[in-house]
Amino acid sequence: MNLRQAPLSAWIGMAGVALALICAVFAPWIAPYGEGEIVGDIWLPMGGDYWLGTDNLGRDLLSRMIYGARTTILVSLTATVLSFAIGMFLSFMAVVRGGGVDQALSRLNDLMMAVPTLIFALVVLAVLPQETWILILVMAVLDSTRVFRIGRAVALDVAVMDFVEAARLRGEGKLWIVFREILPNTLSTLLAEFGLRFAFAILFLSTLSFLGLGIQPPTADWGGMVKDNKEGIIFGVSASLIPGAAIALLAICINLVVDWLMKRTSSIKGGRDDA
């Protein structure tokens, strides 16, 4: 891959995902004050010792912002690589073995896409213990019907292919075909599509945490801040705003990122058929 050709918009976009990787590697060492230091008054305005001011509680909004990153990406990041692990293995698994298989696993996930998501997720979540295990088990388990949809469209396309065929006139196995045959296919559309869920999984994190049943405090997580800080807008207070720009320009850099990944993908298979 060579980065020297990427577009301007691609090299914004991976400038700010760094960035907010480094803010999450490094949360303990970048931040000036701790997750959940009380350092002034509150909703102090930005300058002076706050760059970013203070939140409701008095609390460092700089530190809560890096402290927010590390945990947002996190969660995010590892429900999405669930979801996919999910998504994946039963979609292929369904493709390759056709019939009944397949006619079942395909009606169950039309089943639980035909619930709203974030209503499923407000219902589960409700009854369930506030634990954050349990919010990226729901968020994969959630996200992995978008994941089973397009893993079984790609997958059905590869499936017809001759090299396939061949593998199975040897004899060799369904998971030998899922993992040597099929998935190295698939994986350029499957990559992009991760970082399309990714974005999608911080927005849907940072809804669930605005609406009480997310990350719970008092650790930092963009969608609490936005919630904990929202009446603060009355007053003309900004502290709401940071980590709502957060979230909104974090997910534009991933898709920006993406969209050039989706257009290299597609001028390498156009130019080896033209060839």
Contents of the next structure:
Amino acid sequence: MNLRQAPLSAWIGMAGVALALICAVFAPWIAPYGEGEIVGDIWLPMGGDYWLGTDNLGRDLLSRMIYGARTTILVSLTATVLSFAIGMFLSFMAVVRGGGVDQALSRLNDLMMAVPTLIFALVVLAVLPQETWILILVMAVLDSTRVFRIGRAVALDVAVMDFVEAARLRGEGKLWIVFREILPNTLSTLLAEFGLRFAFAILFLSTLSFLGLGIQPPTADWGGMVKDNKEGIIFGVSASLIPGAAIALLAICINLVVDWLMKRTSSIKGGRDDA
Amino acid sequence: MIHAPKVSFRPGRKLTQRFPLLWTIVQRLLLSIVLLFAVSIVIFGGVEALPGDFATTYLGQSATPQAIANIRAELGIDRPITTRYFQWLGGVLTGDFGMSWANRNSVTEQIAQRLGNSLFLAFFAAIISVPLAVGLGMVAVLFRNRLPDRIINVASLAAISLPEFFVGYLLIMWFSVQTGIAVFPATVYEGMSFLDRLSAIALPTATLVLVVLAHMMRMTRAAIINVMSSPYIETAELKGLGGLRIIAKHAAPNALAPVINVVALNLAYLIVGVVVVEVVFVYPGMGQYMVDAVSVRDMPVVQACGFIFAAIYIFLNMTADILAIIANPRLRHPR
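Now show me the form predicted together with its partner chain, since the one above was the form predicted on its own.
Every component of the complex follows; first up is the chain already shown.
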């Protein structure tokens, strides 16, 4: 990967993602106040001791934003990694085994994708207990359907190439073919896809939290903070817009990086430049 | 999507070979029905199979076993799951979604009212966003890699990253709180005049349009560019045909199917957008009803709403496929 050739937009994206990651990792050291600490009156304006003002319970908004970065990024990232693990494993298995396994998995996937993700999540979350690990699992399983589709398409493309055939004739095992032949040749496409899914996971988690079905209070997370402060909007309090803007900016930054990665892969393959 | 089995291997060969188009469409219709049944099993059966007892959640942890048994019997959840599924399915087929656990009202009555409101909102969002998206997509292709295209590209990349609720609150902040042009919350009630309704849904519609527009436009652009970069367009160009003629005679017929697909896909996406937008604007539609029901675990309502949303989604996808089949000469005459 040649970082020097990255355009300005990609650099902006990487800087934004890095900033969010720093906030997430070093939250307790950066944040001026505690996550649930009530420091003053409710909905204080920006400026003074509280840079971004205070929220609906009088907690410092900046501190909650920093802690929120931690929760939002950690949960979305875990869900994305998990969804990739599930989706990739099943899609590569479908391609390598073929036949009935492929048919069964693909039809199951079609069925899962026949229901909009948010609706599916709402139905499932109505039954399951409200725990963070269950939320992560639900997000991962629902998102793995998309990964499965991409993974299967990409792997099918590669699996019919001559070097895979050669490996097969050489007598290599299935694991070798997956890890040493197919995976390295699909990596750049999958990396771009990972970024896209991660951005989507952040938006999805925020939406669920905003609807009151994601991360449960008092843990700070950006979507939940929009929900907490939404009553203030009528009085012109911008406390709910700040976490909303943070979600949007992070998603934009990730998309900028992905955009660059995708252009790179399509130009390497000599494909059409349909960015 | 799902590949239809090859026509020539089917029995009843004569008929299907005489009307290949009709047969492909019938196959797609049948597939949707099968899919709908499978979804009903997932929404009802899958959900019931998950851990978590409604009666305990409903009454709280400290409820006596007798009280739990009573409420289970009252709600009818002490009977075996297959009995309840077929009863539920029978009800759904006759338009009866049962009774809400939370307030003992008929779910169908509530939905009848709210579905209309949601469709009203989605309809206006669709008729504004579809022409706008297709138009902007074509502008982007026309000025490909030049300034208008770059501006549209960056703006739409930003727009697809905005969560619906952020766009919604931003619009409320600007248009309702600071300037007072639009109304918030977007309440509609029976006996409200058509114009009042329109002004009430102005902001929710704008939010939906903004959210869907970017997706639809980017996909339209990609679909058209995909067609424009195919070899036969290059041939036409090298033959010396004029730009307009290439687009009208060579590109448009082939771009029609993907564009129809893009539009339908995004209309389906509109359903999901409706859920969040309704919550933001406190609009009395299906989405808000479903979210409220989920938070109190009112399963009959959740299942009914989930099933209807899924059915609309499946219907839109099916329509897209069928229109694509009709628009695509290769699918019209298989082999």
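What we label the rigid core is the largest C-alpha set whose atoms superpose within 1.5 Å from one form to the other. Positions refer to the first chain, counted from 1. Not measured: the values here are computed from a predicted model.
Novice: Is Asp102 one of the residues whose C-alpha moves 2 Å or more between the two forms after the core fit?
Specialist: Result for Asp102: no, shift under 2 Å.
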